[in-house]
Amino acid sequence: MQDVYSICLMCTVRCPIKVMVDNDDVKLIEGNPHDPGIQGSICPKGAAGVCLLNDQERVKKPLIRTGPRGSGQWREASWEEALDYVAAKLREIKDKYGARGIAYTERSQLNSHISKTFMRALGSPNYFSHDSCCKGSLNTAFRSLTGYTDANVGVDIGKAKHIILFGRNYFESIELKAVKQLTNALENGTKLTYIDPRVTVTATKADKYLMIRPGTDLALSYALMNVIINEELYDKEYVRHWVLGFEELKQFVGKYTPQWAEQQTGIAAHEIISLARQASAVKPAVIFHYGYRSAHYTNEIYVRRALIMLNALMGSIEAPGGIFFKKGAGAVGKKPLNKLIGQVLPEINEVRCDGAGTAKLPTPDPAHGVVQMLPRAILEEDPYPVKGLIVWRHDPLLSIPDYENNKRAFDKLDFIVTIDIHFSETAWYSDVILPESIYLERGDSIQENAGLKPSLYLRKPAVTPRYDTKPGWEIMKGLADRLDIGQYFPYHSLDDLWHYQLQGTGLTLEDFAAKGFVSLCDEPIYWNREDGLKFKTPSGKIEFVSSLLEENGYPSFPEYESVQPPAEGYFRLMIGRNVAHTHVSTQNNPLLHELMPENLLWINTEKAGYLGIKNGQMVKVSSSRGQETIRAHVTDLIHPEAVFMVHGFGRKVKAQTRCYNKGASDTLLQENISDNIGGSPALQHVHVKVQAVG
């Protein structure tokens, strides 16, 4: 038996793993026992990687479409033919519409420096990652306050004394290291307060659960700030030294009392006062978690900003037990990894098709783009026609709200090529599918894992590919060579790519052999809170009054607008995750499908009774965008104004036989409406009607 140390890719967390291999077959996958944050543990998704490897329903060969889009009519092709075909189509579009007529979208990954380089070399500004749909407004909120993106920030769970989670569902989203840290912290006395319209698994672990009216998180945050400031519970020295705009905030939140917030949120005023006092009593070792994939509304950036500001009032930003800025190799005097995007590349002067970085969308991060704007740009050809789309490890048809509108946009494209491991909805609707080897069959670019203790991790191939597939970095190189931009991709093999990245770092591949990773320091690195905090804002401080927002015509502190309840028979549709599945990518995995074959619609017991809906009964859910049928889960554990379903079900691709037509698609019901200041789609904006079937 051979042990191969690598990195999981059953979700985007990328936990370090040990793959036990015998005779070119994977016998077992465990967490990497050498990693002190993992200690051999694995989640259900990680363990199910073996099923993915041997899944007969993966894409096995390059495919070229022969029938109408979405018909499932394909012919197999050799790699040479498929790459030649794709390159010729992309060249046709470039010649007719310019390079800007080609857009690219992916789920951010270890090879993103390759795909960004590809688009820069091609001459198109239209690189998109999935980030805006996941956390675009959080990114903008952090930049508006600290100058850093959310990707530069982490939470020091292990040393926190009180953690407040606004819908951050740690125990069902399964970030293994964080879950283990949180579990240990709770056993050692850390208090946990959980706030959500729904009782999640994380809620059941909390010392205090507060059920909040959906959409009112900002009201609660304003009231918490009101108490903390009025009772002078904040860290005065930290605020005096590092915060710009405290007096303006103090004046602003004066009217947002706990009694006012009780009317908005449904949370009793005394509970709000108690939470503010309890959190302040242990400052700065307190975390008001800023959240992911929760509270997605049109005012989301201000929800995220308020949560980060609560941390600043606690003095917990860059404090043990609080929020910290991630440190990379440079922080310990090491040379960072080389990335292809660091080369001298052609300058691009074209504006982005989504408007990010222009007067249309001045504050969302143009480095990632606002991918949910892509369908509109394609349909309206504004500011110019986009006719080609390259997709790598992303399923925009199912990730961008309003499924039918997404299909109409794709119908206007001259060409779609998808690089994927399975028949995603987008792959099924493409002109060409280029099948990628899965993470157990391939290596990828080395991961630079920034944090309190920066380190480097290696994904290595554990077994040979089961089908006629290739690594994505090799596919991109093949396309680049055919498009006469191959000079920006100076590798011919995985070893070439790794050596390119390690050049000048003083490290070699042998340094990874024993444990699969290299630690760059032994002790956690915190900046000096007295004079060493390195905020990247123009003022060098945490900008409660934000130069980014104010200079673009947006207020730093918007007045609160009351959230109106849904009309009779309607509910706000909330979505979320489950421990068994990752977004839209694992529903057809044999093992994970067995664990959770369909999603359910959570609906409040009293409301269900009024509508004549019984537990387990099929119901019709309809919105302004479409309708779906799903099984009801009648429960007291959800707010009466909301219904809930897990994201990613209701699949339409027959080739994925296990998950085909199982459950309901949230994407089909959602409206494509965004927080245009922050950049995220308002995924929980839509109201749906629920009716019993039969």
Second form
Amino acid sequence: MQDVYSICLMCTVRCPIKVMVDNDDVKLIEGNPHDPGIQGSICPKGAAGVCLLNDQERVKKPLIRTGPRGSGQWREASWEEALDYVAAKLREIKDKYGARGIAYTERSQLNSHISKTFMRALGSPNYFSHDSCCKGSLNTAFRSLTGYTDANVGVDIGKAKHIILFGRNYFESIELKAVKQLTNALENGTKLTYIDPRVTVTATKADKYLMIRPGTDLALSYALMNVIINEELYDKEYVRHWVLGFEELKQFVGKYTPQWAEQQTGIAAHEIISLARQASAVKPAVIFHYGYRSAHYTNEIYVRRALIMLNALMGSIEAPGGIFFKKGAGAVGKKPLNKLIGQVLPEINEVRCDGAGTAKLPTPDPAHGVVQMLPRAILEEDPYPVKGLIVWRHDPLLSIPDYENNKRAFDKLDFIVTIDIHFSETAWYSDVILPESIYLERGDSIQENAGLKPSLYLRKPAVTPRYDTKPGWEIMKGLADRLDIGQYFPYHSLDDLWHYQLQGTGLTLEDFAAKGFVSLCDEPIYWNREDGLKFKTPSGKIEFVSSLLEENGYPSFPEYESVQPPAEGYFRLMIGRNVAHTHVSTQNNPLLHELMPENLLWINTEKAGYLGIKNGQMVKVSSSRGQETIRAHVTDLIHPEAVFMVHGFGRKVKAQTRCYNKGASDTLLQENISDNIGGSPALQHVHVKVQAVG
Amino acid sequence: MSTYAIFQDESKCISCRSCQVQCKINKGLSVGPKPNQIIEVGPVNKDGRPKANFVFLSCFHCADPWCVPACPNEAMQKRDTDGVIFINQNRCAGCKSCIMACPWSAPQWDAQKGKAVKCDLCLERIDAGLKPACVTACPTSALSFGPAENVPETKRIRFARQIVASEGLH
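Previous: the form predicted on its own; requested now: the form predicted in complex with the partner chain:
Next comes the full complex, this chain leading.
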């Protein structure tokens, strides 16, 4: 038995793993025992990576479509033929519509510097990551306040004395290190307050659970600020030193009293006052968690801003037990890894097709794009025709709201190529599928893990590929060579790529051999709160009154708009995660399918009784966009105005036999409506009608 | 009882079921058999707070096991040195007698191999000085493994309380 230290990819948390290999087969995967935050532990998805490796239902060879799109009629091709074919199609589009006629989308990953370079070299501005559909508004919220994106920020759970989670369901959307820290913190007396319209596993571990009316988080935050400011519970020194616009906030929240918020949120005024006082009592070691997936409502950026502002009032930004800025290699005087995107590349003067970075969408991050705008851009050919789509490790058909509309947009494309490990909905609807080796069969670019203690991690192949697949970075290089931009990809092998990244850092691959990672320092790095907080806003402060927003004509503090309850027989559709599955990517894994074979529709007991719906019964759920059937889970543990389902089910691809047609698709029911200031789609905007079947 | 025990600190369990999946992987099992399993009870309202019980169940490794004498082929065995009850897979004829005999359904049916399978505390691992696969996997350290006499008193008290509490749920 041989141990290979690597990085998991059953979700995007990228926990360090130890892969136990015997005779080129993986026997077991454990967490990397050398990482003190992991200690050998593994989540169910990480453990089930072994089933993914040996899954007969993966894409096994390059496939070229022979029948209509989505028919599942393919012919197998050699890599040479498939890459030639894809390059020829992309060249055709480039010749006819210009390079901007080609868009690219991916889930951000270790190789993103390669795909970004590919698009720059090709001459197209239309690089998209999935980020907007997850945390686009959080990104903009952080930039508007601190100048940094959410990716530059972390939470110091271990040292916090009170953690307040607005629907941040840590124990089900599992991250090993955070879960371990939180469990230990709770055992050591850290208080946990959990706020959600639904009782999750995280709610069952909380000292206080508050059931909030769906969509009213901003009202609660305004009232918390009201109490904290009125009772002078905030960190005055910190606010005076580091906050711009406190007086304006004070004026603004004056009318948003706890009594007012009780009417909006359904949370008693005395609970709101009590929470404000309890949190303030332990400041600055308090975290008002700003959220992770932050794509719920059209006011999303303001929900996220308010949460970050609450931390600023607590003085908890860059405090032990609060929120911290992640430090990279540069912070310890070391040279960061080289990235391909750091080369001198052609400038692109075209505007993005989604409008990010233009007057249309001035504030969302153009570095990621606003991917849910892509269907509209394709359908309306506005500002110009987009006719080709390259997809890598992303399933836009199933991740962008309004499934049928996404399909209509894809129908207008001349060419779709997908690089993926399995038959995603997008892959199935593509013209060519280029099968990628899974994370156990391939290495990837080295991971730069910024944090309080920066480090570098290595994903390396544990076994040889089971099928005729290739690593994505090799596929991209193959395409680049054929499109005459190969000079920007100066590698031929994984070793070449790693050496390119490590050049000049003083590190070699040998440094990773013993543990699979390299720590760049021993002690956590905090900036000095007296004079050393390096905010990247124009004022150098935390901008409650935001230059980013105000300069683009948006208010820093919008008046609260009351949330109307859904009409009779209708519910707000909430979505979320379960520990067994990652987004849309694990539903067909045999052992994870066994843990959770279908999603259920959570519906409040009283409402279900009124509609004649019994627990376990099939129900029809319909919205303005479509309808689905799903099994009802009748429970007191959800707010009466909402129904809930786990994201990612109701799959339409027959080749994924285990998850095919199981449960309901949230994507099919959602309307493609966005928070245009923040950039996230409002995934919980839609109201659905629920009826008993039969 | 075996000289070892797996203890579950239920307050730390988040019902992620890593234990269940990792056990199956380690034993080469596919869909179906579950040598260990988390049973979810609740959540119920306790003093205004939603509380759930997540109960880890595998094999108790009984002092006087019913499965061992039930096996006609001497496949089900009790190890002399430490009382761990295990199945010699080469001898298992697939008659399912052990499954019928055990009051807690500890032995499971592996339809792929046509044999019974059960928790053996990962004998090969513990003999190599490691912990059982489920214990190492546990993300919150809710599971721990060691000599049975090391059961911390607090955990026994907590367990007793849980039995009483769960009786109230029926």
